[in-house]
Amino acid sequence: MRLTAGESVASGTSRDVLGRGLRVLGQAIREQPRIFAVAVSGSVLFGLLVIASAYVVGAVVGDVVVPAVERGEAARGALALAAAALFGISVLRVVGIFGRRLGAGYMQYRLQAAYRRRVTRRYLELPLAWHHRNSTGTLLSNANSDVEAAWYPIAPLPFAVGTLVMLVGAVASLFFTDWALALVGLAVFPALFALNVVYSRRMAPRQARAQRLRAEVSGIAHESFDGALVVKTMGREAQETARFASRAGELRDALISVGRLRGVFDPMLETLPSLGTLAVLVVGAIRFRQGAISVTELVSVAFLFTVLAFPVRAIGWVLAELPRSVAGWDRVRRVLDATGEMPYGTTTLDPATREPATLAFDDVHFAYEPAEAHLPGAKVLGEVTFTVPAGKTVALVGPTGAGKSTIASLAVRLVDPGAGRVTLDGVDVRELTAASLAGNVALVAQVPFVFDDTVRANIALDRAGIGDDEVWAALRLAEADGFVAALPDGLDTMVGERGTSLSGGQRQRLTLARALAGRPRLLVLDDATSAVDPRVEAAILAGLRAPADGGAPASILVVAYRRATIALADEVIYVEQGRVVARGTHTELLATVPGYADLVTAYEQAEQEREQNRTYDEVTPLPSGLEIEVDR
């Protein structure tokens, strides 16, 4: 049985847990040395002060304030430089506390960003089938407060190394004042230590779980927000609030416990140091009638503990902080240790040209990743072999699960075959860099993406060489001039998140423009038009197969289902169970292969059944109360 994150921390011991956070915090001093020295610098300068302080204030009452009761007159010069010393231990001791504060919020946020992007950068390096082993509520906690539990230790860290430093000061200032006091401190500093241990161990399973539930609740509102259309139509409201107030209901309970946990050991970590401040002054008081100390001493080391009593809890807010801490980094780690990632080639195919290219699959075979590693995994595709000649178009039919998105996923390489090869002009995919695999390939996926920017930017991406003209010309090729134009903004206008400005077809139109602005020698359709009326699909194929400006058409490998889609490429590449059954024209098909025949038969009705019974109406409206705009 596997452990997630979470559950690892909580099954382990304490000295576990102290060990990787340790760990954890090592990581982080490692990553930014020159900033933790210099918060470390301004929390020991503190600390050496607080102890000063206190046998200045010792020194003030034993040998300034005594003095001028039993004379009944005070002293100014001793006064005003009792003052002196007080002011310039204060100022000094700001200066400390501003290094102290300013390094670790520093180290804090920039290991937060730091981690953020490497977290972001490698979502972006594992293929396909790991995003898919993985929701999106957990990959977004992942980056967010999986990277702030992982680094929240930072914050107190300086303050309590400052701490540490201070602590041994302040013991060997109690032996050189006086033996039994030393002792009380001794008992006393251990018991502190001791009480943080229990306080992690117990704390440690309650931070995980806390941690865990975090990701849970943020996949669920991320799936319900995301799948609002199905939850609304479907009148799945009620259940999906009450899934969410559910595993909200559980975070809630987690972070009430650890909350009540605080609530009882808080108080024991601030009465101890007051203990030690009683004992010191009983035990003094004895020491003080035996002669071995005087006054001044006396006063210095009650007044040391107290003032200790604050900057003691910092060790104990390192070490709270540590099973969260522990939670949040294995979570981070998994990602960053993730494997599976596809390396690019140092193969660059020649930018200057732009004729089309040829695309071939030569005895391809394919299987995904199994969400078990111990499972076989799901075999796709086997001995798949053809070629999209330059400048020709080759159609992709076959019925549903037979592989034709696996086989355009492979095409523009958001998968690597488990056996073959796929080449562009004769050059293995995996052989070629980034760049020159996106300036030659583009692919059009079932689902359109659209960001929440501008037309504008949704089209250009920010690619050199695409301006207004090349963007309206995509506009063009992709028969979507016609309703940009109409908008608004024109290019300006927002379209929303994931363009629900836009009705699906517009979506389409726009996605296809977007990867036909970048002039692509390749150009892979997977079910890119299925929103889009049948009239405007066919304007569309024939505008690609024979750009109005005049230049080389691109090579296009198109996953089809409507007869005049398929009617149109140069051959037919038929598809059954991951495999190559028949290849041809459509006519040589239909007459010669009874699987082919029957499918396109079908998918013919299917599309006459909906033109039947489509409404032209501008929009639809929905028992919910929805409002769809049906796309012509």
Ligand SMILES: Nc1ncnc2c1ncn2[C@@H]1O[C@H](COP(=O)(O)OP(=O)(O)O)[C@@H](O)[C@H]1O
Given for the second form:
Amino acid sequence: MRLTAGESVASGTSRDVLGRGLRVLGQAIREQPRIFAVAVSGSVLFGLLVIASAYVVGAVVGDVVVPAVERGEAARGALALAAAALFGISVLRVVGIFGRRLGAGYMQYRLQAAYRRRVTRRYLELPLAWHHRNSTGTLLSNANSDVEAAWYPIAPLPFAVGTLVMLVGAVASLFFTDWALALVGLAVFPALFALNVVYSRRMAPRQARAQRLRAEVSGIAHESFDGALVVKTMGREAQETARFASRAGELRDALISVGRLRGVFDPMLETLPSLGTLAVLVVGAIRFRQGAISVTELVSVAFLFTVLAFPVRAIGWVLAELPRSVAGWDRVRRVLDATGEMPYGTTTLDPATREPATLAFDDVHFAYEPAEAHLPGAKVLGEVTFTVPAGKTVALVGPTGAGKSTIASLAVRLVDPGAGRVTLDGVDVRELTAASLAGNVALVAQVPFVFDDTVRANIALDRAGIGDDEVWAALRLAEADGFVAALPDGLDTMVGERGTSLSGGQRQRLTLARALAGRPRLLVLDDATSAVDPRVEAAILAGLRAPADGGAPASILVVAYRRATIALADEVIYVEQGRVVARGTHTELLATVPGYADLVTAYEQAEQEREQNRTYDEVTPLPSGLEIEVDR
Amino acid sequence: MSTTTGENSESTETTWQTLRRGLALSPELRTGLAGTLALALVYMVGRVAVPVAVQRGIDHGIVGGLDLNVISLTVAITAGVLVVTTACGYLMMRRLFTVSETALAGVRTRAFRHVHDLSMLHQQSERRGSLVSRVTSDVDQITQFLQWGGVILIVNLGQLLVTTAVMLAYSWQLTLVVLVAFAPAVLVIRRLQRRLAGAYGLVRQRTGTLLGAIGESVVGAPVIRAYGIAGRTARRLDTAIDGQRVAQQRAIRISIMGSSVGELAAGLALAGVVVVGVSLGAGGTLSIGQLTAFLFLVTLFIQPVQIATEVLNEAQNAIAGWRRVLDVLDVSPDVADPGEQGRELPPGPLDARFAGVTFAYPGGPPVLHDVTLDIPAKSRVAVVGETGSGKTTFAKLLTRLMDPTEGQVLLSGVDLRQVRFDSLRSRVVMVPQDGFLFDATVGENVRFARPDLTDERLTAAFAELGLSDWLDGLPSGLDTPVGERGEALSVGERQLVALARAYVADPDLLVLDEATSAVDPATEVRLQRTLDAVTRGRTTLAIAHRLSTAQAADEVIVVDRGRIVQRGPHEELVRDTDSVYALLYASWLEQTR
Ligand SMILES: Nc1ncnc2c1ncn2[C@@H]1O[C@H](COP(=O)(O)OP(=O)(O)O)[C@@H](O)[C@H]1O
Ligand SMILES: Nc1ncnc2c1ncn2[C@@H]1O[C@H](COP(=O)(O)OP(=O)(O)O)[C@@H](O)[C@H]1O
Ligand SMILES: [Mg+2]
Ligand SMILES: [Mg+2]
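And the form predicted together with this ligand, for comparison with the form predicted on its own?
Time for the whole complex; same chain goes first.
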């Protein structure tokens, strides 16, 4: 298994995690200032009302309860007022809650959506080489759980900010009431804050580890479900489960260690304000004896400490989530900041020309980046030079692994050469715009990829000018019209994820139709007609070279093994181990290049041998029961 | 496709039913629950201790004549209690996290295994991203909730109970006032909970869809680039992303309504307590300290309710996640391992028999019609036919990736449905059409079914297959990483590795589904020869992509539109010049020379 990305950037135990976390939050506020303001206003309103309610309760006890109990009769007016005040405060608090929670929720979800959008945009922009280096599992968790982690503290953030305001208000109101009681507050609240800070520092490395393991667990699940068929056919379910379980076990341990830390700090954070209330009782009694405060004030302050105990925890939630947020943020930034973009140029080929295009490879070299730094990079192509002249068909032939698919990818600029140039009508493909490139060339890849969508959408791909008529025409050309017509919903049939509801050959024909529908000026077929009847293939190629409807012809680069296909080509390029070994017509190469001849006549030779053996067997029948090794 | 794994997110199942189902599946969650709850209760005493201390302080130390000794004593005792309860809090959380994380890791693993146990068709009925989310983010929701909201919920439940008890001790009348004030709120919140459950179910479901869309955009990156359809893909991603956001926002709106109702009830309770309490106080039933303590207690009663409404949306999210995990666990695998009661395949070479087999994919027309066929042991059979004629379907039935809709498939006389999987999978191996490789080295991939094999044995296996040269040409030999899905190898090379993987598994029945379709002819011919030699004495069934395979086989089976239209040795079949096979062969000859 490859290391999952983000390992190196995980925030580790760095002491500045708090500062970085706050900076991430600052980023959030900068991006959603208005909604944040709404949320904080709601929260501040709520906080102030909490303080107010403490004083109202104090006043109720001092001015209503005490006289009532002492006199043995209640003052109706004061009582009604007290009740109205308490209920009124509640109504206002509802307003505060609405603002805060709606604001916080919307802010969190909007940020998540915005960043999911940015991350997935980046996936679309980054070159394939980058994609090769990152597993699907990692990319999925970057866009999903890492974004979620980054913005997780947003939910309690406005509450925490409101609480801070509330604390300041509380301490201020304490000073109004009595300086000695205020000192108790000054001792307790900063202590709470400090405890929270220590807590989040301790939490950072554990959260980072858990987040990394989450991604790994997700990666294993993704890969294993992707290869479910292999797992099934080889009966390896138990071993796959063991592989998953061991990583899930590590995640479990990481989460337990997160939980234990929580267990240490949470109760302490909880108890601290309670101790404050007790201190208020002692200090308050002394001050009461000195005549500095009244019962009302004592009760108010004690009540204040009680009602503050919970909101103060909101600060703790934010701080406790910061490390995870930073870990997620780092992993998200790794995608957003990834370099090695493959920018498109600004040149457009004349959109009016429908003449076939000329493709040229000029001393092209290419190497795949190694998966792991210590391994050698795979140097795949060297000194590749050839031309597909306008309107001609060139066949690319070579043994497995020779580099044919790589050449095909270079031709449509899925990857860029390490050295040398690939040109289309004399223009370096790197200088072309995305639209110009896609509008002029089409690749049918060796492994067909179809989207989880309808047949129509898979072929038209929302490209301009491709309506149902064009789709059917392309399907007919690819000899796919028959099976599509037989599908339950015709063009509207959903083909399933990666086309699971189609047979392999049907998928291949769909991708072929997709390419044909765009009427490219250069068509690159990477062994893409293997499941198509050769007669049909010949018809396709002929149709492309001289369309029956008088449309524009196309130049064709075709990777093929079939002699029939190769024979149709104007020129054959024979590659071995990333080098062009020979070029010429099929007949020339057959006569002069032994490797080529071996390759394309392999079936004939095999058949001849079989014939010989058969005659041999018939002439000299073997004694039954005796197995001999026939030397072939 | 309509299946049982489907999304019953808007299901009518209540939260309690889900919880009960969840607890039934993870009884470990109950271990020591009583102890944990007891600790939570003690922990809660800490919260109640403070109002009680305030009451005693006011009544005995301040109002009835100032007595600092009483106050100091009260405070000292309470502080002592707080130290104990804090320790209990620690123990409670420690137990809770250990138990719940352990249980959930178990659930995760079981769900993972279960997904593998589901039939191929079930697995395909759901997007892979969504399937993955059931063992990842859905479970994450639960653990996240337990670590944050779960504790709060438990603690607050305890707080509610302890507070109610203490309130009752002070004054049953006021307690009644509080309960009456909250009664309507409880009813409303219950109603909202049901809507909230649906809303969060939708969130989880949309999250699954989003993961599917992202997965597709990542896996389909080459096509997206080659066709310049980044814009279209981006729009679809945006739709999925916004779909999730809208669902989330709807959920939070419902949840806020719950909080608001709770808050209003709290105001009502507080006002009611003041009015009734003052009357009671005036009547001499309550002391000032008691009434004050009661006001404190009411807030302690209100808090949990308020917090609960805030936490409950997290809870609903978690419950929705849990439900999705449970739903997948609840689907009974339709192609199930008979397990202990199952039979072993008889030793020795295997023969196969299709008896009146008809097969239709769910919701589709039959793709195989009443197929009856015998494949003798040790024979080498080739299956040929147009694309889409049902060859792969045939192979999947033979290896029991699916069960026939009608009829039976038998291996050496045993109905496949009765064969234990460990026996079946070790004796019958198929190389599927697309040679999927794991993101590991070549060696690790080949060793997949036989982890005990040494490097020497693997190298020897490649040599036996005539692939030594290819292996030697790799940058790091057996240790060459193949990349995700094998994408760092060429398509043909992937097939070579997949073939070697099946070969070292040493099966008695080998099924090859166009296993060398991307390999060059020279290599293919060579492979075929070596395979013939090394699989002599076993039964092999090869779905032929090129007719050279058919020519070399003992027997050819010709499939046409779901029926077997011809069978026999190549020479015999070509004699009937109008037959399907003869036409296929003619076209093959045409393309090879
Ligand atoms: N993504 C990749 N990373 C590293 N090596 C690769 C990658 N893709 C292909 N290769 C290697 O490049 C060589 C040429 O591959 P390819 O062009 O696919 O060959 P083919 O001629 O069979 O189409 C092979 O040896 C293969 O192992
Ligand atoms: N998972 C599936 N769901 C629905 N239909 C399917 C599924 N797989 C294959 N089919 C259909 O069944 C028919 C036979 O397919 P298959 O056996 O793969 O053909 P092939 O002979 O090319 O291997 C095709 O028409 C195909 O569309
Ligand atoms: Mg290739
Ligand atoms: Mg097939």
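This is a predicted model, so every value here is computed, not measured. Rigid core (definition): largest C-alpha set, two forms, superposition within 1.5 Å. Residue numbers count along the first chain shown, from 1.
Residue 386: CA moves less than 2 Å between the two forms after rigid-core fitting. With a cut-off of 2 Å and the rigid core superposed, residue 120 has a Cα displacement that falls short of the cut-off between the two forms. Relative to the superposed core, residue 85 shifts its CA atom by 2 Å or more between the two forms.
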